[in-house]
Amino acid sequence: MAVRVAEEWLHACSGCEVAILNIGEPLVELLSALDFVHIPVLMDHKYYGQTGEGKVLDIPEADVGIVSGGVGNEEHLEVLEEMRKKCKILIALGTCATHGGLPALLNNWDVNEAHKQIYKTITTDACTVPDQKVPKPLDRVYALDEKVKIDLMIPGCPPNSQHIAGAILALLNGEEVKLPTKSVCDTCPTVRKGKGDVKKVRRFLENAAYIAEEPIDKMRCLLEQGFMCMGPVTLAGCAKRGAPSCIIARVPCRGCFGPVRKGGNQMLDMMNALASNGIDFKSVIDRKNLLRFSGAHGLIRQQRPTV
């Protein structure tokens, strides 16, 4: 018999879902055993029945939820307590999900400066947040686990499709999931030198030294460089080819795994690793920019306004 799943997406790109689908061949095999009875991005499922006619918001049951984005407004969190209530096991898909993400970046001011920050420029009216027909705006961007149990966190931007796959099979022969638990730091081939030559951070607004014929292996680590690497304090999972995605291509960690331990502050975290090895922390520039991808459960707060 089929694992009936369903799948919803909310403050969310649709890059979670790409990533499921880029699990490519296994993807076929796994389809057999699935039964996908919601799916808003590759199927056409309404709510409210198929011609309106329904009266409350309505999710088929499910063996297995799939939830990306994290929660923004009322729809957002309508649908999420529908899928929990209507899925045995619900799964955070993605760093949106399991720590805002991006959008979570919004928790630096309250609704009615955010929306004048972002939309509001000098050629255009005062901006005001939208009140009709369209879903009210929470009072920040929540993680999933914030507003109902999860089961499972598969964080990344985007998720790394091998281990939604291996997450499914986990599932499907009820075993125990296993996902990394190791920062992106030990998972780097980079060379460290541990020469301590290194007292403040530069923005990366210029190239790492490296010898383009090399291996990666035999580059220096980027923190070492001076960049602001955030290997030691984000969560491994991204690697490809031997070594972390954004060091294959000779750049920064930018952290989006979110941090490594549940409950994990990647700013502060960040400042201690720097100041640890003696280097300035006063040195980098918006600090709290540092929480980009884990903003949520309160870590992003908002902005004493400027007098």
The other form holds:
Amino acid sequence: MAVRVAEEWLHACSGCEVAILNIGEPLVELLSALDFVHIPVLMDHKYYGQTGEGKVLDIPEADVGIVSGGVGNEEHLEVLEEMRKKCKILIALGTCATHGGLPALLNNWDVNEAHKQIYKTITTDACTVPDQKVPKPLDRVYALDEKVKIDLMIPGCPPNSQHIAGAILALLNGEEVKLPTKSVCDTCPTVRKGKGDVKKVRRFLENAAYIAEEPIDKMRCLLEQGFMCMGPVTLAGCAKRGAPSCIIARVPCRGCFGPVRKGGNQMLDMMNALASNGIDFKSVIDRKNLLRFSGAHGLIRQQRPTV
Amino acid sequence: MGKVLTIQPVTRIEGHASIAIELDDNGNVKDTKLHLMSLRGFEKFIEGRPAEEVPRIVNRICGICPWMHHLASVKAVDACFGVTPTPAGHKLRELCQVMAHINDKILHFFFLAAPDFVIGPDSDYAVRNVIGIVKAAPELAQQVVKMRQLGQMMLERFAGKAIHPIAGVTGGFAKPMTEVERVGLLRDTETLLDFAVYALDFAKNNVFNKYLDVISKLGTITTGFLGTVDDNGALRIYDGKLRLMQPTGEYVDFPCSEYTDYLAEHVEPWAYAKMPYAKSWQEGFSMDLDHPKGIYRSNTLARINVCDHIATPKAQAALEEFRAKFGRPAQFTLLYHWARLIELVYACERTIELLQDKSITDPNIRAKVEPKAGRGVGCVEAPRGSLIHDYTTDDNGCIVSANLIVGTTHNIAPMNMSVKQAATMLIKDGVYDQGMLNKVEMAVRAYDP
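Alternative state: the form predicted together with the partner chain, after the form predicted alone:
Now the complete complex, all chains and molecules, led by this one.
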């Protein structure tokens, strides 16, 4: 019997769903082996029945549930709880689902105050924050495992399409799902010479030094070139063509797969990594930025209101 | 009060929305609302971030069109810092932006919209989707998946990431293009152009001509249009000036930096998304179907309407055929799909033009940048409409405030009108079914929100 799959997106951008599509040609075969019962981006199953007369939000039962996005409002929570109830195995897909992702940067502020400000921009007519028939925001943005039990985490912004395909295939065949456990640096072929003479990290305002015709493994490590690069404190998984994705573009890592260790704090870990290499961590001008992908789980907290 | 029909979630779109159709005591449509349910707050949480980091934050606004946000943002940061990108940096950015349009259009037309036409608008929801197409037309499906994948992997191969890109940087681009890369991308784009021409023919024969009656009625409203053109009035999607056209066809051109003189955003208490309107028409805002005020549309049909011509031959021929049939400006909502495939052809032709110019491999890809206080507006044509990023920075080059007008939002008010028009036309005397409600959604899907 085909494996039944339900998919949902919450506080999300659809990048995870595009990553599912980027499985590419094997997807056609996979789609035939799976029985999708609910996936709003591709399929018209409705919460309240096909003519909208139901009273309770309903998602069909499934063997595997996939949820992208964090939890930012009441509707997200309701959908997540229904997914948990109806799915035997629940997968958190993408860094918003596993660690809050970028939307959790809003946890720096009181959500209602932040919303008020958003409706006061220079082009916005005088108004109040919409509050009719739209879901109320929660007090902050949560990762999924702060709200329900999650069976498998596949982080990444976006997640690696091959991890998604691999996880689905493993579940189809009743095998164990294997995902990377090391750091981005462990998958990075750039040249490291050990402790350098870098004392401060630079903003990425000029390009790295490298020769375009030469492969990545001839380029000096970007951190050793003095650029802030979060490879040391970020979970591996983005590497596809022999190097981490951003490094292929000759651009430093910003940590989009979240911390290497479960429960790790990318900001503290990075500060430690810099300090232990004799680099002044005060040269990082925006430290909160280092939690830009992993601010849920209470790691980014509200600033005290300024008077 | 009569019954309320709720379509939730609106499906095969990017994002969270629901439709409420309120019926009167006789079962006829009294009112409709398209509720936009999501608010993440990018305008707020980029505050304090170093501006050069923002292009790799705001790309997460949309996973389908991350290149658009990435590059509108890069342009806005350039303007804040007073830097002009090098010619090669500029070309590489445009190349990636135009290539990203190719994938987007294949995705929208074949994966999201086509099931309504290929499987049929009234068919069972369990098969009215791309999985249904895989089963009903496996060869077509295989080809579509292959072509979309080719486009995505071209971007990934050259720029590291296709989704949530990082290669656009203030001052230009992070890596140059080698001759080997140029030749490879050119060869692949020629394959994509062949597919684009096939796709347009396929859609004309199997969709547009077959559904002409539906196209001329469903969701049809009369509005103005907004898009981007160059100094010769030709369609542009990366750079140019904005053109705001009235329903009568008269228009005004302006640089994007002056957008606040022309556009404002209305807010309804029942939708998180703001509703931009043409402030410069000085008639206010109204979504009344017979007497709309300030309402214009954006996205493919709008761009096809506002441009005088298209500067690439195959797309120009398609535009001429389209205009001969539907006039200028064309108002039928479902023509967004047709216009989308004309733009698909343009995007392939323009990519080839850019790659044929060997100066794109010039290694001088990034100008010198110094962070400073300033204000900058960046605009590109995203698949879903004119995308405007407006930032103010402090002395340290960090963001003080931001204002974003995102492509889809230009069409929020028009989508509401199209929903009302479609529901009113379809639902009479309390008679409705899932096929009719799906047709109401088709009026939304045309806008590819």
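Rigid core here is just the name for the largest C-alpha set that superposes within 1.5 Å across the two forms. Keep in mind that what you see is a predicted model, and the values were worked out from it rather than measured. Numbering follows the first chain given and starts at 1.
**Request:** Determine whether the C-alpha of Pro135 shifts by 2 Å or more between the two forms once the rigid core is superposed.
**Result:** Shift at Pro135: below 2 Å after core fit.
Inspect the rigid-core superposition and answer whether the C-alpha of Lys116 shifts by 2 angstroms or more between the two forms.
Indeed, Lys116 is displaced by 2 Å or more.
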